[in-house]
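The chain below stands alone and is given as structure tokens, in the form predicted on its own.
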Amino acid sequence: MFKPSFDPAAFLRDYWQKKPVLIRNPWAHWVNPVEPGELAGLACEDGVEARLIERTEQGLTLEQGPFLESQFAALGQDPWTLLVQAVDQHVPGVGALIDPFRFVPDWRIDDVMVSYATDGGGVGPHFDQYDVFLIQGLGRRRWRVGPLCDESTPLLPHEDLRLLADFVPIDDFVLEPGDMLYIPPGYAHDGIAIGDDCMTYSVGFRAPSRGEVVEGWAAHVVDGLIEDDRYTDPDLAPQANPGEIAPEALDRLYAMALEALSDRQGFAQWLGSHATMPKYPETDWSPEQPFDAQELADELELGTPLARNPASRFAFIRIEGGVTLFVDGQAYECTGPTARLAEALCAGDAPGPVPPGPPRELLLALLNSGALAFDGDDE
């Protein structure tokens, strides 16, 4: 549907975590993919990440959803913006925006967040964390370009948003349905709607910081240790002071938790599941009666195709003999035409013929835990 006309290879060698970039209209045909009405009605749903904030004489205001849709409608002539996470996930419309990005790889992207804004409307000066493509959607929106921020930037006291002290802009532009506008980590950036019927799609990027991983790996080799693996010196002299931790005994100790932690094979496992673990499992495909063999081989012998689960993430890491397939958190070990055809499904592919042994227990536990569906079967 959406086939931009920017060289990925290009933007990722002058671009992509270096500096902002805007990019005029590279769509073929520009369609908005979802109406404002329809946004608001996600943003009425239980389980659909949704803000409210508004622009008063007061400052910025914040209210978290699900929303009723007579708030919208007692809304009144202060600007206010609505944003709603993860609308790829309910609009095939907005997800297929996704696709032109993946020449980033699948476990970096986040999810596309949409925003509605009436004439004023914005989230306010802020910088964010991760990389974000901002695509104008419907009316126009003037964005305003800063330098780089850190922790040490400083901010507004405000309860719910982190917002700049001091935003002093150096790049300024007004973006038209279609046009894009790339914000790398950590660049100061705010947008204003111009007009009623903004709506500007934010195609988020994640990033895991050096504690998350660091504390989600350590916790995962802890849960693997016994309480018997302990400390022991029994090569022990005695020393002049005895409330010295002696240096002998500072290496030993520092040589058990690196030891414990240098397991390449058993991180790479680790972050395959961590990776993929869903960030909104509420979207359930799971069947109501598991699918059996012999419903699987129908419905491949009939040529039904598969469909992906928005919400469920997929990812695979090279292994001798084949691949390790993840998806929600679960390893799958795969070789022959397992790994193949997990590779394909990886890529979104069309998985092709697929013969009867280990392929299709793959298939069968991935329709049967909901990250596949037979195409019209997810309802």
Second form
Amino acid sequence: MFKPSFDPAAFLRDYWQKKPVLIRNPWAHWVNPVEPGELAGLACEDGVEARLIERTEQGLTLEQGPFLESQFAALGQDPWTLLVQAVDQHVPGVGALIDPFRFVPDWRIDDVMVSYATDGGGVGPHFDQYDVFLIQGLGRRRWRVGPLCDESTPLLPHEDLRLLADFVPIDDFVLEPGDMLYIPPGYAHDGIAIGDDCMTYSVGFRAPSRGEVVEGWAAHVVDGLIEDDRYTDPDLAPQANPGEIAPEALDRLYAMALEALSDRQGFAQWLGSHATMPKYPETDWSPEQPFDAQELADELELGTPLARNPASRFAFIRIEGGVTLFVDGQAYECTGPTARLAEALCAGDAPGPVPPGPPRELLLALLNSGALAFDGDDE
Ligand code: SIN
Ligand code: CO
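Same protein, different form: I have the form predicted on its own, so give me the form predicted in complex with succinic acid.
What follows is the entire complex, opening with the chain shown before.
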């Protein structure tokens, strides 16, 4: 939780997607949510994305996980940093770090990457395509922030890392535990650990590229088309040069393409599915035996709280008479009390009393897909 002095509306107005800003300890009570040893343990697990970057005499080197515990013990004097992706899905305290940032919609949030570095460790000067909040968890880190970069910014030749060739910092800060640096997409930054046991939490966002939107939506539209839906020209008249693709033909073809893609409702349905596709579907909470209506009624009667799978993505869009709920790419049309339940689930609120009928059918579907579980179940 942030102190009341942190004003999300003012932050969005003045800095979000505009300029970097250092926010000195905005937390009511900052507590480092994961220990270095637990992070190293995660980096040894299959299905967890982890990287190790060492600063050697020859420059920075990168190794991809999973690692063996003995590898950490064998690391020499060279500064190094371990980076572990999506720790929010594995450590509830890191997952809770996302909650205060939900003044940005869930579909824009990616994951929390956690880094651990020894003195002098870091990933080198670079820029990212996404917004990020860099929260100092433990120890100290010097951050230097540079100018806005783009595709034309020169990079160093490196097989694995996109490092800036000429990094000219503009700002220079030392972050202490709880301090937070916001970096919009494209701004150069370089963080170097000051002393050992330096941990940084990157709350990362995402934004689809135009290419991803066009490609995904067009592929979805194409799936729904039939071969007989084809160009026709019953009004064809002789033309002077048979080599010309006449403007009338071009107009008709261009309209064919645009008409097929101009479907706002269909687009919304596709986007809901696309935006809720889980990035790491390995966190499987689906029950060995599917729940039935009676078991659900019993748990609801007992008042057992429901938990959302941290790997599952929930979102909804409003439609005539209700909402479409999207969970992990699946769409559920919801009206009346089911729509209210869907909205509560998306907000992360306790659902309250769930009446029999469609609302319970929705809960059953989400429990059996593993997007929800009763708290206390062994997942
Ligand atoms: C780090 O935690 O060392 C790197 C985070 C970043 O620069 O994006
Ligand atoms: Co970065």
